[in-house]
Every structure is written in structure tokens, then in C-alpha cells.
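To begin, one chain is listed below as C-alpha cells, in the form predicted alone.
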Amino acid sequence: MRSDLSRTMLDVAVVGGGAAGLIAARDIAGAGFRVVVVEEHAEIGTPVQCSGLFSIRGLRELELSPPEHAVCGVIRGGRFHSPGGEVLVAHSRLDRALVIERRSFDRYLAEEALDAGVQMLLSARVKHVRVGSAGVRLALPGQSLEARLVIGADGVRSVVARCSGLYSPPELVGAAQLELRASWGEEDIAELFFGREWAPGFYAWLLPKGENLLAGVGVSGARGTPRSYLLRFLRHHPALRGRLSSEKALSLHRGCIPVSLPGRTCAERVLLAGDAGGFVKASTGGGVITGGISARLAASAALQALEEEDFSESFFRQAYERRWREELLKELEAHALLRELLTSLSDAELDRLFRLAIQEDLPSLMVRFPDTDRPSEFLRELMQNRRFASFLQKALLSDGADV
């Protein structure tokens, strides 16, 4: 396969075999174009860098139907813990999200891509990308590939973005997650824990996954490592009461989550999608649904470019950037605002916010607006509450010191 690919001008090279790259490649190959996915790891779906919690609405929007064996659970609500022990529960009778085995999910996407005619090049790290007037050349160890355009879906440290002048250092949240042979609480409830002592700059989580449990922590601007905060959370958080132990761990996964808004996502013959383009929900760290939407829009723009033989940056600004801004920017900005609110509050202020949320029956509002991928309507409705609006306005104007 290597020699065959090296001798041929491909239509599209997709760098990165994660969800965004596979979705974009599938859509383009399905229209009859020659597409290759270049993935640096030996297997699709490995290593795992995601909790696998996907909204059902988001999966439907992307027209994805994961196989039953990949679905480990259904989430209908959340339990939120403030730093001082206030607890807020929002629970619905409706299925809101699926807990999916991420390896199986990515392999399902890979099978769809292969069925559409995508070629896979595994264990292949792209060293450099050079754009010329006739195409794009990708330098790999021992060979090179040429394509009419390239889609960078190669993650937060994207080589495609760096080589094409699109890279700008994002704000990152470091994360660590253990899969434990354990259970906790209700099987349809995800739990989130806030507080600078446990997860500065982000939050910690417990997520039921069939007979197991995912326990994770995200941190930003912390002195210790995400793993050290995770172990401390499991051992010492008052709500856990020592009931969970890292000794029951089946696996440990670590990674970085970009939480900046997208910047430039296109250049001549280049498009960025998924984490490489910054299509991540800043408030939660989730990026499969928003990244998948960006991938489908990138594929649509690529198809249009191939048909019209126009691979200019100005063309992609209209065919891709304008479309994703119309489709996603408002929601990504809403997530960024939510993150800014939570990170600007001191622990004492977070406790006060939780008490206010309980008094004002915030769970009812959360149940009415279940789409966590698109929170703008929820925020708009929340700000109609004068007590919330007043509290949040004062909090944003303060310096976040404990009071």
C-alpha cells in the first residue's frame, strides 16, 4: 500500500485517525474521491483520550449509530458537588447521553470509512507538510504522499497547523482518568466535583461505565500533575469517604484538552477539524460532537473545492470558516463563557452559587434544556433570572478572592 500511495496524487490526505478525521474521510470518499487517513499509532482507537460520554442529540445530528456492544450505559442526569459540600441534582426521565467504549466507537467509524473506500496508513507519523501550487506533499519516514488538499485532524499539537502557519498555542487543561473495577451511585447519573483543592481550573468527575467506573480530573494552572490530583481526589474527597481506590484501576489515560476558541482554520489547500481546529467545548472538555460537526463541514468544503478546482484560502474562508462560524461559534462562545464564570469564582463564591441554584430550582431549567452541546439557549434563559444575573455580574467584576 505504501508504494501505491506514494506513486499517486491523492484527492485528500486526512492527518489523524480519530473521530473527526474518520468522519471527514468517510464523507469525502463516499462521494467517489480517493482519500487516505494517515494515523501515527498502530491501531485506530488507541490510545484512549476521552471519557466516551456523547449526547444522544449530538450523535443523531452527526447521523451516527454506534453498535450496541460499544454502548456501556445511558446517562439521564447529573449530580454536582460544590467545594464546600453543596449538592445539586438534575435528573430527567429521558435518555440524554450515552457512555460509549471509545476504542469500539473509533473502530466503528473506521469501518464506515473503509466501507466508503478510505485507505488507512497506520504507524505513520507526518513529519512535515508542504503546500505547493500543484498540491500538498506530506513527508513521512521513508516515503512521501501527495494530495490535492489536506485536512488536519491531528489533535491539539497539530503538525498540519504548524506547517501551514495556522497554529497558535491554545490554553490547555491537563487531564487524567482511571477506569476502576467499581460502582458508585446510580448507574444513570454522572457526578461532577468542583473546587480548587481537588481540580483547580476545571473539575473532577465520576462516570458509570457498565460494571466499571471512570474517575477523572482536569486541572489548569496547577502545581501538581493531573494524576496526583486524581489520586488525591479519590483518597481524600469527603463525598467519596475513601470508598474508591486506585488499586482497582484497570487503566490510566492522560491527555490535554484545548479550551481556547478556534482561530484560523484554513489556508491554501489546508483545512483544520476537530481538536486541531479548536472545536472543543471549553466548559466540559468534550470535542467529539463539535469536532464531528466541524469534520462534516470540512468534508463538504473539500468536496466543493474538488469539484470546482479551487483550493485557495479565500475559497475555504467562505466554504468552511463562514459555515462553521454560523453553525458553531455561538455555542462555543457560550461554553467559553460558562468556563470563564466557573474559573473566575472562588470556592466560597461557588458555594454561594450552588445555594442560589438550589433556591431558584436550577435543576428544572437544566432538564428543560438538555442539549449540552448547544448551551446558548440555556444561558439566555438563565440570565432572565435577576438573582442569577446579579450574582454572576458581580462575580465577574470581582477578583475571585475567597470571601
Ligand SMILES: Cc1cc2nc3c(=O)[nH]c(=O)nc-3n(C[C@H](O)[C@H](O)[C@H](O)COP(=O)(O)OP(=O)(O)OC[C@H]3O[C@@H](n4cnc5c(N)ncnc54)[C@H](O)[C@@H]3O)c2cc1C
Second form
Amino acid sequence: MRSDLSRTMLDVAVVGGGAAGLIAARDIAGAGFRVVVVEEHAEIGTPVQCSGLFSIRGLRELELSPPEHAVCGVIRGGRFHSPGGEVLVAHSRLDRALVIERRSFDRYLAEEALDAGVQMLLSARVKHVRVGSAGVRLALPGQSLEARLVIGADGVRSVVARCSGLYSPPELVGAAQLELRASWGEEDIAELFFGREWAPGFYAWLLPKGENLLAGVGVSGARGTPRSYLLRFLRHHPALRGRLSSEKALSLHRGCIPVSLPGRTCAERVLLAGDAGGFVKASTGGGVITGGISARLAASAALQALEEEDFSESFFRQAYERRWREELLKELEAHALLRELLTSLSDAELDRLFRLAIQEDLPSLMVRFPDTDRPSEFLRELMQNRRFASFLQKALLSDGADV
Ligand SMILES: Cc1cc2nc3c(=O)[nH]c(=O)nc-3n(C[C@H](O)[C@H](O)[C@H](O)COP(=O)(O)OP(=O)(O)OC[C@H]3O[C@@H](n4cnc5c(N)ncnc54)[C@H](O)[C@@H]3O)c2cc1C
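Show the form predicted together with the named molecule, please, because up to now only the form predicted alone has appeared in this conversation.
All chains and molecules follow, beginning with the one already shown.
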């Protein structure tokens, strides 16, 4: 899609029409600036690389109200399976999270962005970004765009980050997910399965989605592909008893999840948001709410820069990095700690942790502190329990040796 956008200086070019890019673009255009979202695919919302599980509190914080037709279910709790078959259930009577059709969600965000005045450039892959003294030049096939600043919201393999020498996640989790025409368990419970045999370095999941079921696996440092682990999980996991089959699949989603803390997320005339900046919860892999918060902070920093005509790196460090550190870092670090714990324990140690959790009634703590976007309070409370504190300290200090 060639456009006459090439002839004008834009205020902001947002690379990537996913959740983070659309949220940032909407906020900036809403303040009256000229914003273009450049998206490599022909359609917003595809391909889907997400389960669509978003906390209700997080959606509220982002001031988002997805349309009813996009909402496929409500989650009130979780069932957690240890490698050796211990089961922990934390179920509350309150609605905690929504299961949302991600394609419809992104389309809703795109409609909000368009209504705010954003221009959309589809089927347009940014190949290169170069920062000059007067602006940023984006090279696309057959044309180029110029803007006063660029927001890289182009996902885990961000071209904007690479061209600017910014964040590049040292660790990725590979994930595969099938949407099955099947049902499983309770309609308001997400199930998580741990164990090196099924999902080394992460976990497998079952998530009810209306009449369907999402079954997925994330792996890191594994020998096989995520898809091969997913098929094995469905066929052989003892808790599934062979009742779910990949032959009932409607679609296969694949993607990568950055699970390292964000690093440098700004340079002169450049900001990174969402997966491109590493704003993902390392222990769960969820990135839409945290990425959305980073997008709003990036938009606010961009607005300040446009008003003050200061696009320097030092300005963005104050206006953006300092703010996301205040808002998000403590919680992202808590997720990183939980991930470190889960990946460093052997399967036998994880079984022991589950048994301890059952004895010490961990589920009531999980019900009291259900906010998976902000787990630091939960961790702090957990460490008040002497048996947990001693187990976790030994586990982290011994880096997985028998505890
Ligand atoms: C299997 C799976 C399940 C998940 N489930 C959940 C979940 O339940 N809840 C949750 O919160 N998170 C989940 N996540 C993570 C979540 O999907 C991401 O954190 C989220 O999509 C990040 O949004 P984003 O806008 O930053 O990036 P993306 O959604 O990746 O969007 C980036 C956009 O940039 C475009 N783009 C990339 N490069 C270019 C380029 N050079 N030029 C132009 N356009 C470009 C892409 O086409 C894409 O549209 C899941 C991830 C996976 C893989």
C-alpha cells in the first residue's frame, strides 16, 4: 500500500499495529498530533499469537472496555499440576480475568485509534530505521516515511530496537497453542501444568474459551519444538487421560515470548513499548497489560517531547525510563524471581513445593492476592511464612540443588 504520507513530516511513526502500538498511537493522536501506525500485515489482529487472558483490573487500569462479542469467558481461579501429579486449586467467587478473542480485541483498539485520528499504513514492513538530526527516517519497500520520533511497538523481534542498538531479549520462550473444539473441566478455571517432561523452562496450559478450549505449551532450552511438546502433552499427560486430541483443532498459534527484564528502551528520537521493550511478565508470559501500560507511558513521554521539542535520549530517560521503572519494575522483577524459582527447581523439588503449598494452604493466599500483574505483595506475604521462606531461600541460593 503506497501512500502520500511520504511527502510530509509526521509527528510520530508507530511501528507495529499490535496492542502496544495501537494504544500508544491512540493516546498521541487524541492529543491532536499526527500519528501513523505502520503494520506489516494486511489485517490488524492477525496472525493471532495470544490466549487472550487479561486481568479485569489491568483492563480497567488501561481504560479499555472490549466489546461484548469479543469476550469469550470469565476466569475466577486456577488449577496447578505439579510434575508428579500434586494438584493445587485456587478458586475465588470473584471475576478475575477475561478470556478475549485477541483478533477482535486488536480490531477494537484499531477502531479506537482510528477514531482518535490515527492513520494506518497496512501491508507495510519497516526494513530499517535511521535517526538524523531533524527526524527519523523509516525505510519501507518502495517508500520512506519521516517523523519527529518513532515508537517501536514491533514485537519481540523489533527492527526499531535492532536499528537503534536497544533492548534485545537475551531469553525467549517458544510457544505453541491449539484452539480445540472441545471442553475441559470448569468453564471459569485456567489449568497450568509444570514439569520438564511436558514444558521445560515454562509450563503447559488449558484455558476454556467459550465453546472451545485453548491448549498450549511454552518451552525454553528444549530439544524439541514447542509444537512437538504440545502434541506430546495432549497425547500423553496423565491428567488429560487421552481425552483431548489435536485432531479437534480449529487453529494453531505460534510465537515467542521475551522473558528477560527490559533493558534500554529509549534513544534519541526512539522509544520502545510492549514486547519490543520486554514488558512481559516473565513467570506467566502475559504481556498485553504490562505492554499496554508501557505504551501509555511511552505516549505520555512522546507528547511531552513534542510539546517541549526535546527528543534527546537524556530527556526520554527521565520522561519514560524513570517512569516505567517506578510503575512496573518492582512487579516485573517479582515475576522474574518467580520464573527463576520455577526453572531452577528439579521436578522432584517442585513436587515438594506443591506439597508444602497444600499443607500451608497457599490457595487462600492466592485468592487474597489474585493480581497476577502485580505479584510483589503476594511474594512479600508468602515470605512471612517461615516454611516457605526457608524453602525458597534455599532453592534460590542453591540454584536448584536439592533443598
Ligand atoms: C502462544 C501465546 C499466548 C499468549 N497469551 C497471552 C495471554 O493470554 N495474555 C497476555 O497478556 N499475553 C499473552 N501472550 C503475550 C502477548 O501476546 C504479547 O505480550 C503481546 O501480543 C505483545 O503486544 P505488542 O503489541 O507489544 O506486540 P505484538 O502483538 O507482537 O505486535 C507487534 C506488531 O508489529 C508488527 N511488526 C513487526 N515487525 C514489523 C515491521 N518491521 N514493520 C511493520 N510491522 C511490524 C507485527 O506484525 C505485529 O502486528 C501470549 C503469547 C504467546 C506467544
